[in-house]
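To begin, one chain is listed below as structure tokens, in the form predicted alone.
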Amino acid sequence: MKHILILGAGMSSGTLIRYLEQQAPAYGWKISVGDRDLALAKQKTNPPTRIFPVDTAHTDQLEAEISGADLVISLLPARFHPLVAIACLKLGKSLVTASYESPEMKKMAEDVKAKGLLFLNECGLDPGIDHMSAMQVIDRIRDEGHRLTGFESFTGGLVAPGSDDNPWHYKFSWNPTNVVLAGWPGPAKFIQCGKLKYIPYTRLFRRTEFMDIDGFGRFEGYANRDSLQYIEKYNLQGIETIYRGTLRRPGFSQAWNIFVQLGATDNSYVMENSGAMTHREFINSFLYYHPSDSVEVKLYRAFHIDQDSPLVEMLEWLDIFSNEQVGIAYGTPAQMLEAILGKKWKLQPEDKDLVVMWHKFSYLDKVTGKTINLTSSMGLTGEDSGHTAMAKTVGLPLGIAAKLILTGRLNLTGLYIPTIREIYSPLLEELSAAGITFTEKVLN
């Protein structure tokens, strides 16, 4: 009997558990599922499946626990992946995560082959899914011969139409502390027919471009922080345009700004006495002293915002003016900003998500030399709060792959993400069946 063991039950898990119970019976499979919060693993099982509390820091109860499966999946915050990646070095356990390959574990590549080991990272959704779609995409247009000249590609995890009741059409669907320093401390950078380009911090949220993405409307998209690493990955060299961002409605940019440019999204010093501070006092906290004008007027002059601005409805929509506690001791602006969204942004038991993806291709015909441009995306519309579209994306990959690993249809060893067709093609195969399917269009 094999036994798979998830560290981490948190807002992404759902699905990948759930898909490995439907799966266990007819492989033979035993799961266990550890995190600090029992309740919250509890709620995320079905008997037979083992709960069990997790505590990183003790290491000698990690390892026991890893000690005993013979695979190991992390949905733990990226932080702890090397520790748990160290125990599986050492004991010998293949791991899969859906997070981004750090500079630790990458130091670790060459003990992993040498051990026969695989490690599996950026198997989620972004990185994940993106990975998976444009490799398939670059490689059929290598493979017939024709020249990539450049690569874009956005992802965004939204609200659904029906469930974006509020002028942001955003709610929390994955870790809200990312969204909140999104971008931050910057600046992005990535090409452009050629040429270099950087955005700093302070810009990022007023360089936007827009795109429709069939059946699901409208789009704005941001950079992301360094576009410059996909070149490597997928094997992009003297490529002319390379950019990565992220997908929001239109206006969310302009809006956010104003909380990039007030100093709210800062995460690199503890703001004096936070833990008593309302929403309204946070605000004024880094507007200038007037004896009379109130809060929202100096917030409206400071960023020249009209009273008939959709601005306005946004910034009052989020009660940042209420004198309601923000509730967070010892909190760094961002931290504290988090916590009012919070309040607004959370997923209703009722609200569907939205994930988004959306790339772009531009290359040199083989046969008649002009430039093709050709576009990939997909959309998928959550189930309900608890069953998001978002832990789909993420969960399905890692799912898959692990059958995959288990049954014997990846036979790897070493440090891999999932830009190669061994792991890319059977994993599309699969996502395809379960409804996360791709569309392509010639723009050209």
The other form holds:
2 protein chains.
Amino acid sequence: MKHILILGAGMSSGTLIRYLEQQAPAYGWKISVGDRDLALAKQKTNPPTRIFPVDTAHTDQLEAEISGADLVISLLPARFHPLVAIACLKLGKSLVTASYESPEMKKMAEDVKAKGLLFLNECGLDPGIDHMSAMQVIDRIRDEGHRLTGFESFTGGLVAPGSDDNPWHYKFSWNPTNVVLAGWPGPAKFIQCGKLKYIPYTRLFRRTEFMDIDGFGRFEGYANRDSLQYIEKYNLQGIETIYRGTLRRPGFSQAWNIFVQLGATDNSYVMENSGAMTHREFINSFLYYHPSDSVEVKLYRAFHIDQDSPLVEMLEWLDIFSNEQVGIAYGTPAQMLEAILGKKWKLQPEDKDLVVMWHKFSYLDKVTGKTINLTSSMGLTGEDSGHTAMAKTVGLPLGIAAKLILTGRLNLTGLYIPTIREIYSPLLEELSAAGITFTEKVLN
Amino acid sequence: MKHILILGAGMSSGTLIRYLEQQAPAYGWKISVGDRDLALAKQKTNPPTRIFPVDTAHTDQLEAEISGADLVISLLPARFHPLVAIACLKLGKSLVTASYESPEMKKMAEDVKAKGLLFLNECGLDPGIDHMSAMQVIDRIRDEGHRLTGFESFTGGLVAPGSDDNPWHYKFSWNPTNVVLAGWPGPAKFIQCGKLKYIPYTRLFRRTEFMDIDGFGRFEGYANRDSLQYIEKYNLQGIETIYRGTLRRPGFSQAWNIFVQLGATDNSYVMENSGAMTHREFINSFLYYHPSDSVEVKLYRAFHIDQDSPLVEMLEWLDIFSNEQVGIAYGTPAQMLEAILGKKWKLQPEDKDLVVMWHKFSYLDKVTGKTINLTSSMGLTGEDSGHTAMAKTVGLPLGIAAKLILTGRLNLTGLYIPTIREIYSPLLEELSAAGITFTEKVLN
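Here we have the form predicted alone; I need the corresponding form predicted in complex with a further copy of the same chain.
Full assembly next; the chain just shown is listed first.
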């Protein structure tokens, strides 16, 4: 009987746990789920899954848990992964995470290999499915002898149309802190047609591009932090265009830019008397003083927003002008803003979220010498707020990878991310069977 | 015979050295000037002033120099002042600087007092003359029994009208790095009419105000970093408005904001291949890709700049679109921009600079109960690029303070900045005799 240890029972754990619990009888797995919040772990699991408390301050207890496992899957915040990895290395256990491969993790590569273990990181949605689905097409283009000249890739976690009841067409389906701090403090770096480009944070949400995804409608994308690192990750040396970004519904970025320009997404300092501030006072603290003009008028004037602009409805819908207290003591502007947004952008129990991913590959056809633009896209709607599309797209790749490892179908040892065929092929195959499928289309 | 040791022979040292050399025979002073660049020290001094090399990496040599002095004046970059202060404390020497009183310096306060020494910091222009001239008026208003409700203070180092040959009406008369990084990364904090206000860096140069200074014309001011700290410095607890800022000629800030919005003042990352970049490529790296549009067109379009806007002339005058190499290896955007600006904003040998300072005090008259708005302003034109108004206004307060200390007219012991009467009264008196005078005016 193989024992799978899951660390973390947060937002993305639901579908992973359900997947493993469903398969456990057939494969004879024992499952343990740990979280610092034991009630949360209880709520996310069903017997005979065992639950246990996780306290990252007590490594001996963590090590005791890991020592009894055959495989560890960690959904803990990324900052705990070096700690978990060190314990796994010491106790000879393989590890799967959906977090970025950190520099600390990279340093362990040789030791992981020497011990015959597999540490598989970046095996969720983004990073995760983005790597797999992009590399499958990139490898195919190369196998066919064409020359890849450009790669663009965008992912977004949004709200499904049926649950979309707000003018931002957005709700939090993922860590809200990361959403508020997206791109801060910048810049974004990428290459376009051979030119290295920087977008400062001040311009990030004004340098968007649009894309249509069949069956899911129109989106806009803004650049992610450092697209250049994907040159090495995907072996794209010499590529003329590389650009990665985040998808939102059209109009989101222009409105979000108001918060950026206000300074409301700054996470570098704590605001004075934040504990007593109302939403309205928070916004007013970033605006010029005027003895009689309202906060609304000052904001619209400062940013040249016409009274009939859609921005007015978007901003007012968020209740940013209300006299309600924010309720955050010693908050940075970003923390205050997150608290305000959380009241409105919360996924309700019955709400369905939406995950969309869109890649564009440009290559010179080896026969005609002409440039072909090929897109590959995926969209997935969630079941409800417990089994979101986000939880499914993060959790299923982890669960499938765990199954492949425990059943001996993934025999690699060392430190990996799912950019290689041996990993992405079986993973994408089962993801497709679970409804996570990519559709290709040649443009023009 | 008293021995004055001056550390640093840079931009602001010329007038200080000349002042002390002129007075040395009468007071029987011996003067030594040290710099890491001995040629620079030689150029700034006249016999019998002694010159010596300064190497801040060798504290024993620095201590040997300090041990032979009666008073130390340091013009070294502020980061070296803890080092100098520790040596002075150890060797029992008083110290005068024009730098901000650092936290490290503050920790020495008791020891300085116990040893019977005086460490006088912030004794240049800004900080320095700003403290003295403001506190003289603030103390007088209080002595007369009125209630101070507001204090605004702006200082600027610019180019004198006769030497002003560019559409920015600006040249570097001071550390260019600090000019390029002014306000970065923000925010500015201040209080206006009882409301705490934050201005993010993205809005700093669009939230200016105008002021006229008799005899010197019109200026615009943008907010300095943290005006709140002046509440404690000046004992202004409960004041309803406190705002400090920097003066430029009207139009400067709007144009400078283009660099801010471009991301060209970012000092947080090193640009790829900066060593090979031309001015034009530097600017282009922040702009969207277009197969045929020129860099100029892209910039003007991105920032909605009309072809007949004064911004066009300002930007083109700086040669930012030229194919000349910037010439900075491993440069941050801010370092690259500084290098480009340095080619055009350099003070030529015959150029005269201009220093302006403007305070506004608002108080409730104790008799009438009405608000009185009183301004106090000063302007000073430099002699040439060697004896700038900047060097004079930084150097003279240091020199006068040195004289007051050595002649026993300033008998304080402990850590001070020139906000108290015993210090500012004799200093302002001699500064006035040297042509640095403030003119008061009641507004309305």
